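Shown next as structure tokens: one chain only, the form predicted alone.
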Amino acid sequence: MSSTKVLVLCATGKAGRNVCKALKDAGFEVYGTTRSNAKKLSDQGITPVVCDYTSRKDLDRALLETGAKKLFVVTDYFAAAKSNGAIEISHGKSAIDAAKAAAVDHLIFMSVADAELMDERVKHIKTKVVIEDYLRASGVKYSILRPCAFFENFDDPANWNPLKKGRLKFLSDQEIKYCATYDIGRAAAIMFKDPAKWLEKSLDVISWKGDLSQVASALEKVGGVKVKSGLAMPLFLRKLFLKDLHYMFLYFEDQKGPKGEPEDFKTFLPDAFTAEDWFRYHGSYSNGERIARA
């Protein structure tokens, strides 16, 4: 039936892959966007739908062919619109017209905790004031969540920092509060399954907070093998090539945002994953060998 059908924009990508995951561990049947790795979804038991999710013509395309009439929206800032505000906020519109063409009956969207907060600076971030402004105007039935710093970041090849046997590096190491994808699916799955609840309503999704330090003794639990923590890079490197972010961790790191806290969160999902819950359901160093001890 439609109602336990979720189509999840950016299927393939660091949130949406766990959110994917999430959807189906709750029981719904999950279609997922992707421009060419099908294989990647049907392993993991994803309907894959071969799809440019930023195409407002593939997106009426994969709803109409899916019967799906619950929609998740994830919009990519660095990477789908090239580091262009303007060309990310028009995806998050095109996705929302899209699902109000196909009277989805609940979109979430993901956006970022604290988004109106933040520097100015923070163009990765404040799109999504825009798109959430939106949203809430086009009389589409939503729901928003608002992640912080993704514990995926930890092990992130493709941007420069892979998770290593004994090695942790972050662009922080600052307390920071975390969460992990898989939670934001499994917020996700609870908003689906519950609309009369959380229609027009946001939640943060915040589920631990620590310095560098704290997470890498949550790897040395884990894993049993000694750590070693560090910047990736020192923070004048940080100010003068990754600006966005450098601002970002700034919020971070100095007020102390988001505002929000992890217990919050638990309120709502008590068992939300802390540092050492990440790093055993991750499971694995960027080279495939195992975390934990056997």
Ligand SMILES: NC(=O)c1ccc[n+]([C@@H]2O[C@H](COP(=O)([O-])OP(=O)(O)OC[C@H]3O[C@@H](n4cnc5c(N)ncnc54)[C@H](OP(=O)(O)O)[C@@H]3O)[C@@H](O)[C@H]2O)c1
The other form holds:
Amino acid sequence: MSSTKVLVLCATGKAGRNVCKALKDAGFEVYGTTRSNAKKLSDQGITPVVCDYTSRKDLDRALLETGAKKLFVVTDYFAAAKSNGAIEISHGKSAIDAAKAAAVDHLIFMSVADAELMDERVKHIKTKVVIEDYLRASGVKYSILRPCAFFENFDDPANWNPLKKGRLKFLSDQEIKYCATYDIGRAAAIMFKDPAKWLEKSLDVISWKGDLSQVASALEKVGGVKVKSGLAMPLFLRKLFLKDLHYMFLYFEDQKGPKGEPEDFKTFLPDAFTAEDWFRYHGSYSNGERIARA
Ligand SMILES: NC(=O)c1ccc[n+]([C@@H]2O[C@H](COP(=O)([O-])OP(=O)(O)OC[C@H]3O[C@@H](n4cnc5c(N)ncnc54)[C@H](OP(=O)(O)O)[C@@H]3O)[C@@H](O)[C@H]2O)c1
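For comparison with the form predicted alone, please write out the form predicted together with the ligand.
Below is the whole assembly, all chains and molecules, this chain first.
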């Protein structure tokens, strides 16, 4: 039945892989785009669609081949758009245009919580405001999910932050609001299953908050090993070399953003992940060693 098919863009990424898993767990027939990691997806029970999501021609083909009328859109500022906001916006618009041409009956766009409230220098997030506006005016039936910081950032070897036993590093040690990308997928499943309730609606995905020492305590509880935590780099280097992320963290740290609270999201997903839940779910350190004691 075409109505149970979902096509997920960027399906091998930090968000996409767990969105695929959650949608599959919720009973959907899940297709995921990847340029070259088809096996990674098929090993997960996801049907790979080998294509480049940044190409409109490829997107048209992916929608036609799968027959999916539900589309989960992720855009990637840093790698796919080469840290160029105009390019990321063009990728988002192209996905929306492709959905319109294929008569998709529900598109969910993964944006970012409080995108409109952040400093203009947070370029990778301000792009989301433009894509959301384009989507609202497009005529495509849509919902928007607005996640906060991913727990997945604690194990992100591609960005020089692999999770190691006994150590936890991050770009901020202050209280931050987090979510698991699996819960973005669980929220997407809720929306896809009840379009009457969710079309034209947005939902912030925020499931837990805590400072770095509290994240470390959660890892200690799950792993049974003492964890030393600290900043991945001094703040002056964060400001100097990661300006975009620096101003995003200042919004989190100084303004306690995003405004939503875990309790709000939990009215829709009561068992949304805490930090401990996430370490259990994630399961292993970057080198493959299991986190939880046997
Ligand atoms: N990190 C956070 O805390 C956070 C929080 C809220 C929102 N977000 C948003 O999440 C989005 C990024 O998602 P993510 O972290 O899941 O991304 P990611 O892990 O970096 O994955 C992005 C995907 O894009 C594909 N890709 C990479 N380079 C490409 C290229 N040159 N051309 C075409 N495709 C390419 C890759 O798929 P293949 O190689 O398989 O093709 C990859 O799986 C961003 O918009 C960000 O603003 C992040």
